Every structure is written in structure tokens, then in C-alpha cells.
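Starting off, we have a lone chain in the form predicted alone, written out as C-alpha cells.
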Amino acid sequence: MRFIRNFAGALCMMAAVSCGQSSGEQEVAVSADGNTNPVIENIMARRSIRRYKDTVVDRKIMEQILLCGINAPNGQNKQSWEVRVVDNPATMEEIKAMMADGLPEEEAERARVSFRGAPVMVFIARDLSYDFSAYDCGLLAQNMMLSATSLGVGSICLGSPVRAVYNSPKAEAVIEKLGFSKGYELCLCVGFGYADETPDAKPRDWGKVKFLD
């Protein structure tokens, strides 16, 4: 049965923001002594990367990124996520083949390229018993992406693989392969790797932000 999870799109909007200055109305914050704030510099420097080098990120580095992820704020400290990391190229190809199997060729090709070539893919599932778990997963993903930037690792937040999985006739097989616990639902994917591009920041609409007096 085909369906698209509503949370996937919302999470990508929340967690995949590539921070950058808008049309000159914002300034990078500086510390009290006039020096640029390194945390804000890191946030403003992050970009969504869609072209990667073939090099797989070392697991020690990924462990640091994941540790930052699970230290994200979350409702009632429920830690309402489960995370699966795929950095083995053979496993990655197996999952993509399962996602594409049985689909019309055009849809199958979209499924095969939905990881954007990232050599490491993190699959995040939410606890269906907690109604704010999707937001917890978004915060987890954002922590991972920002920490990755600080370590020189590119990232991209993706909803398309989630759609591809649940649109696939082999959806159950993919979920079984990922090994999530009962009661958890795949809701978000984040790709990691070393960037093979340097995209510019896209404008942000500062007009959507208002102070209420």
C-alpha cells in the first residue's frame, strides 16, 4: 500500500535548514569582546550537500556526530527515537535495490538516487506512542548536522528516502533490514560525507520573523 508519511516533509522543513544570511538584513552575531561567535559561525556555514566524495566517514567521527545527536533536547527525556547507521557500500546498495524493486522504472530510479550519493546514511525512526516524537527526531538530526559541519563533514536531511521506502512494495523488507523496534516508524534520513561541492547559502525571509510588543 502506498502512502506518504506527513511527518517526513515537516521534519525536513524543520531539520534540513541550511542556515545562511537573508537579503542583507541580518548580521552574524559577535561575542561581547567583538570577536565572531564560533557557534553562530558554524550554524551560518552549514549547507545541504548533494554531491559527495566517495570517502566513507570514519566511524570514530560518526560516533561523535551521533553522540551530539542523542544529546539533543527531547520531550520529557523520552529519547523517542531509534537510529540506524549504514556506512557499508554493499548494505547501502542492497537497501536501495529493495526500495526500487517492483516499482515502475521512473519511480525505481528516483528511489535509487534518493540518498543523494551520501556514503553514510542515518535512518531515524520515531516512537509512535509519543505524539511529539517527530519533533524530537528533528532536533536529533539538527544536532548531528551541525556537529558534522564543525568536523568538516557535509550533510543533507532527506524525506525522499522515507517516501521511497513506504511507497515500495518491499517496504516491510526494508524496515526489517533496518531492524527498528516494534512501535517505531521510519520518519527521517540524514546523509553524511565529505562535500564535493560548495553551494551558496539560499536567501532567508527575515520578514517572517516578528517581535510582538
Ligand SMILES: Cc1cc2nc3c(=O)[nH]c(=O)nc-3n(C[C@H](O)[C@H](O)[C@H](O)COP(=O)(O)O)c2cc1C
The other form holds:
Amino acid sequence: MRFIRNFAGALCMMAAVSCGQSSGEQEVAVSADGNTNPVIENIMARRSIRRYKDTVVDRKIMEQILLCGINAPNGQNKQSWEVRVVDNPATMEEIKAMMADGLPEEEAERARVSFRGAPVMVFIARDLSYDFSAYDCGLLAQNMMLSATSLGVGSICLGSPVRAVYNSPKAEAVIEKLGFSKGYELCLCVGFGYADETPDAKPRDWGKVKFLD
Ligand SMILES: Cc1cc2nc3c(=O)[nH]c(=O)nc-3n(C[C@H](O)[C@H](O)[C@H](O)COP(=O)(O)O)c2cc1C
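Moving on from the form predicted alone, kindly provide the form predicted together with the named molecule as a structure.
Zooming out: every chain and molecule, the one shown earlier first.
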């Protein structure tokens, strides 16, 4: 079993794999010939950010990120998502307060911190009438996070605010505030902002991947 421990290690591992080395014995730096691949570098550089600067991401930049999101592959091009963007600090606080309202203090605090301090939050709802809509929403989220990385914007995919919303006595009010259409259900959040930390890559288990002969 092999773990990818950091960006450089991951690049070495990928190079080894692309050279047909399944166990990575012969590791070659991707950039050895001076030709790096910016898409692969971007994918390997993305990390979940849990500390943000206060600066809100400019709407023009967020529009670019959202445009990349809705260009994700999606089943039958149904675009089985709806997206709501909150970048107004007052609205963000209002939503957090609604989520926490009526909960015991410990749960209320968990709900409040579930956004991980991101100054921009994208709420994604899935079309309940389409069985693959959760995958569509995941791909939308990933396109947004990767494009954000390429633009110097940090991001984090978040499931816990979704749980917090549905756990809240005020769930209906929060959903109404987000304004999703009937037949859509909140399924994922993605936070954006400028990173105030540089986390290391978490280990990946290469043993979960196998080529079949
Ligand atoms: C569906 C999904 C839900 C997640 N929910 C949370 C969450 O609620 N809180 C959190 O801090 N991170 C959350 N994450 C981020 C993961 O913890 C993170 O992607 C994982 O640890 C790998 O780290 P990396 O993104 O830096 O590579 C979530 C990620 C995904 C894909």
C-alpha cells in the first residue's frame, strides 16, 4: 500500500504511473524536462481551506468560478442543480443565526462554525426527480473548486452545513431564505475565500486503485 504524502510526492507518483510503473519504484519528477502540466498541478495543489481572510471574493471572479461550475459534465445535460450564492456578511450571519436558533448551545455552535469561516458560501440543491442529480451537483462543486484554485481563491466542500440546516428547528425558514424551487433539496455547500493557511495534502491510499489484467 502506498500513500501520496504531499504535492511533490504526488507529482512523482503520477509521473511514475504514467511511465507504466505501478508501484512507483522509478519516480520521475513531472517537471524534470521543464514542462509542467498546469491542469494537473492545479488539481494536485487544491486543498480544503478552513481559515480565511475576511476579504469577500469579487463578484466578477465568483461569476467566472460559477460559470466553470455550470459547465461541469452532467447527466443528459439536465443541469439538475440550483445554486445560491451568499457573499453579503449580514445575510451570512442571518442564515447562521437561523440555523442555530432553538438548538442546545453545543449544537448551535457546531452549526455556526460549519461554514468554516468562508466569506462566500455557495449552496447547491439537487433536483429530486433525477436519480443522478447528486453526482451532477458534486461535479459542479469540483469544477468550481478547481477553477477557484487556478484563480488563487481558496475553497472547501462542506456537508456539515447541510446536516445543520436539516437538524435545525428553523430548517424550513432557512430553505425559504435560500429560495430553491419546489422539488429541489439542499445537498452540498462550497465555501470560497482567500486562504489564511496553507494546509499539507492529506494522505491518499493508492491501494484502493487497481488495474485489472
Ligand atoms: C462531500 C464532502 C463533504 C465534506 N464536508 C466537510 C465538512 O463538513 N467540513 C469540513 O471541514 N470538510 C468537509 N469536507 C472536506 C474534506 O474533509 C476534505 O476534502 C478531505 O479531508 C481531503 O482533504 P483535501 O480537500 O484538502 O484534499 C468535505 C468534502 C466532501 C467531498
